[in-house]
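Next up: just one chain, as structure tokens, the form predicted in complex with another copy of the chain.
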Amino acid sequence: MGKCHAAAWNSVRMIFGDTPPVRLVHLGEVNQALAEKKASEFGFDKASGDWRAVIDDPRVDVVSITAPNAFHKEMALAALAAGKHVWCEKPMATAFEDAEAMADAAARSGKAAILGYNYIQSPGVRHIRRLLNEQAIGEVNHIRIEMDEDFMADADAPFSWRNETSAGYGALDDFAVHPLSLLYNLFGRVSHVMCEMTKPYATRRAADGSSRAVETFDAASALIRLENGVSGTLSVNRCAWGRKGRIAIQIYGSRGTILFDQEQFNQIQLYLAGDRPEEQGFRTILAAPHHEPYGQFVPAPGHGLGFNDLKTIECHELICCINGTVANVIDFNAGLEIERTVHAMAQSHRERRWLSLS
């Protein structure tokens, strides 16, 4: 993710044209040698083997935090305390209290502090938001959202740190935060959850050849209810063979339906009940300059953005945030809301009952 942030910073002005010049000032890594290698590759002026040096550097205005999750809180608090803006990768923190501390610090600092929930940035998702605002599909009454990948699907893969409780709940905190960011971005807060977490593989082979019980939950399914009254389901699975970066959303409204899948994020599907009945059908709409900010990247429709472009858009939104213009971001406050939902889902699983988030 470090490379991904660097690439975004490196491209944002060239792509959007409306930002001040961006300088890659100071790169921190776990040791000086690695820091220097990366700084050279990425084009940073300076390199340090201690992340605190970056935060102490007076020339630094914004700090990108792409270190392991366990460091997020400490780094973010230090950066905010030093008067820097912060761009922190998700999930926010390993413990809810840490996330709270981060949101508090951000609120007190008056600085921009956002999380790397880049899936909300695609022109497709942004156009869905516009369609919802315009009531193109009427009142939404039902949603389903799924996120599936297969990076944990190999039953023969050895037991790893990802299978230990110390790594978190599993699919829920590592994964469900993405669909939750989309729900938050499109609809607002989740109010009620009823979740079950499951283990596709109960055991895995340990290094010594023995069978060891998997402690985390690689799949989770939930009934949800949003604060706006809409109900639906949220499902995540890290053992879903064949799914590579699927985030499938179904949005049902009183006048139509919207479908989206992140694996084909350069398109959305739209069904309008207002079309002539004989020709009603899901329209496959390719991303185009009509769909902001696609046109900043390519002038012709249907040519496609890539995953890294979403990060460049996110970077641009962060700059908007810093400049005080309206921005489409998941800030630390929204991020805390997402964390709260995740923990409520886990609690709902443990207690086998509906939980309210209000």
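Residue numbers count along the first chain shown, from 1. Between two forms, the rigid core is defined as the largest C-alpha subset superposing within 1.5 Å. Bear in mind that the values here come from a model prediction, so they are computed numbers and not experimental data. What changes on going to the form predicted on its own:
Core-superposed comparison between these two forms: the Cα of His192 travels less than 2 Å. Positional change of Val214 between these two forms reaches 2 Å or more at the C-alpha, relative to the superposed core. Comparing the forms between these two forms, the C-alpha position of His72 differs by less than 2 angstroms, with the core used for superposition.
Switch from the form predicted in complex with another copy of the chain, shown above, to the form predicted on its own and output its structure.
Nothing else is written out below except the one chain.
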């Protein structure tokens, strides 16, 4: 993600043309040698083996936090206290109290503080929001959303930091935050949840060859109700063989349906019940220049954007935040609502009951 952020900072002015020049001033890594290597590759002026040196550097205006989840709170609080704007990767933190502290610090600082939920920047997702605002499919009555990948699907894979409780709950805060960011962006807050978390593999091989108990949950399913009254389901799985980057959302309305899958995020599927019966069916809408900001990257329809392009869009939205203009972001306040939902889901699993987020 550090490389992804650096690529976005390097390309944002070239792509959008309306931002000030960006300088990559200072890169921090776990040791000096790696920091110097990456600074040279990414185009940073200076490298340090201590992240605190980056925050202490008076030339730095914005800090990208792309470290593992457990470091987010300390780094974000330090950056905000030093008067820096913050672009922090998701999730906010591994504990809800830490996320609250981050949101409070951002509010007190007056600085821009956003989270790395770049999937909301997809031109397809933006067009879905437009269709919903125009009520193209009528009143939405049900939503299903899933996120699946297979990077932990191998039962023989060794025990890693992602299997430890210090990393969080597992699929919920590592994964579910992304589909929840889409729900928040498209529909608003979740009001009620009931969730179950599961461990596809109870143990994994430790470094010494012994068997070690898996402490986190690699799959979770939840019933949800949104604040606007719409019902839905959410399902996430880090052990889903064959799934590489799937975030699939199905939106059902009184006059149609919208389908979207992040693995094919340059297209959406739209069904309109108002079509003549002879032509009724799902139509494929390919991303094109009239789906903003696709045209900033490619002048022709159907050619497609990529993951890093979404990060460049997110970088541009952050700059809009810094400049005080309207921006499409998940800031720390919105991020706190996502964290609240995740922790409520985990509590629901423990207590085996519906929970209200009010």
